[in-house]
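Listed next as structure tokens is one chain, alone, in the form predicted alone.
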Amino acid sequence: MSKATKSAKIFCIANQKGGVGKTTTAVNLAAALARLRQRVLLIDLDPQGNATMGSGIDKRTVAASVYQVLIGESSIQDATFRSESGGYDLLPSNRELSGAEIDLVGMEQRESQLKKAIGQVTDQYDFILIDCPPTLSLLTLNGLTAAHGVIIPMQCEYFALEGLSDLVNTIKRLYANLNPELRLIGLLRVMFDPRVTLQQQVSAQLQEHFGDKVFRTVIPRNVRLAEAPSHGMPGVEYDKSSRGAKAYMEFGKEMIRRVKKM
């Protein structure tokens, strides 16, 4: 992406189904882009705070988080930390964020609070990635309203296709009503095992229905990626030679190519 644009591309990593490698994708894509010399901000918008811990930052000790930013008690600059293990900046999350739903309900333009906050720092980054919770909540709406596009990580399983149509319809509704910039950037096949016939079949179906919206990169099922968060590190830094790390580095390169075409 040309530095002359001076404005970050903002992407949500979202899936209404839990346990699909969403946070793994957010953390590793952020680290991969950072290794590719991109300026990256990762926003943890999930009250579980897994992206925060996986970036080497203790969610229990942060003085300010995305929660304070959303309700106007902190600027985004004051709440942002540096992930030394990942090489990117992080806006952390913790359990406090669960209360944001209630606090946001009474606010004007409640679905645009994150967009307003991000506006203060878009010129400081090439990529801003938002790790959304696995529900279509007010938090997720804030993420989708702020973003230029959505990356959907998904396993190649039968039930994944059902949830996918719901999410694509949500993106279309938000495009029509709240965010005319929002588009589906692509589907990322994760935890892929080519030995499983069903996964091959679902992968083929995805390519048939979504064409070039399916990223070429496929992320394999990989133990090293699963181990990395317990060490407070992205997988691409924890074991650079692992199949999972190499795949996420390829995905980072593919994202940079896609952004150049946008």
Second form
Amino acid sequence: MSKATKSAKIFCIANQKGGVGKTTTAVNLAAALARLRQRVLLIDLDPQGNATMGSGIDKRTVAASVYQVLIGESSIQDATFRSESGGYDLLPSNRELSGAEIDLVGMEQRESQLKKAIGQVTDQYDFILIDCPPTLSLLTLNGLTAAHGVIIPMQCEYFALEGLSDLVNTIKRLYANLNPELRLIGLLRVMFDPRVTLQQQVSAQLQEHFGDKVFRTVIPRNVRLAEAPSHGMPGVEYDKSSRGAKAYMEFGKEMIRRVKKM
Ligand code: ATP
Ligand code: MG
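Could you drop in the structure for the form predicted together with adenosine-5'-triphosphate (ATP)? We only have the form predicted alone so far.
Once more the chain from above appears, this time first in line as the rest of the complex follows.
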């Protein structure tokens, strides 16, 4: 089968907890997959626009964004930009997107607008990644309705474990109706510091409870990953030899292996 007739695998990076590493994972997984010669579209579905800025696109100056696509004012093609620093395509976001919640409420099939738009370009990519906001809002619902699977980045802390079963159940319960295809792809341990005993314990508990739903790759806490966005670059490109970049490259390879089994 030729590559052009295949359609993309679509993944949400989601966790209703804030600041757990969703955007860092979305941007760096996109860049890692691009370096592994995959055709990637990254969709920024968060009004904060962090994935947009971290991809080297100025969220304040884009002519069209995911907002216009969701409300039917722009085609997805017209709102898609090239991230030169990341090597992938980007559907950007900015503050305007916070209004989408209100605009969508009155629309029919309000939770499937992103899915409808993505349908137009799915044959042009191998992977489509969606960076979700830290909420279980209508925006996140649009992401989850459009996706084949969810990747949950998490820190190995006590409270992370506590909230996790809620999140997993929410995904199963709420979204099974809207999107029967949706699967939990895996839990990604991020900002990991092996010197912290509690983190080791939580990590072991995760593996016990979730088995092979825990990705093998572990992303370490690494300052280079945190510095990269201020340079408009994914960490994977900003400092290729850093431990963080290497870990995300490893994660990219793990995702490609997983997708082959899907
Ligand atoms: P939000 O919920 O606000 O969207 P988020 O889940 O997308 O947040 P990020 O923005 O990716 O989280 O990360 C939160 C902060 O932690 C950022 O300052 C980021 O640079 C930093 N960070 C993320 N991953 C790492 C890491 N592996 N090592 C060091 N710093 C990290
Ligand atoms: Mg984010």
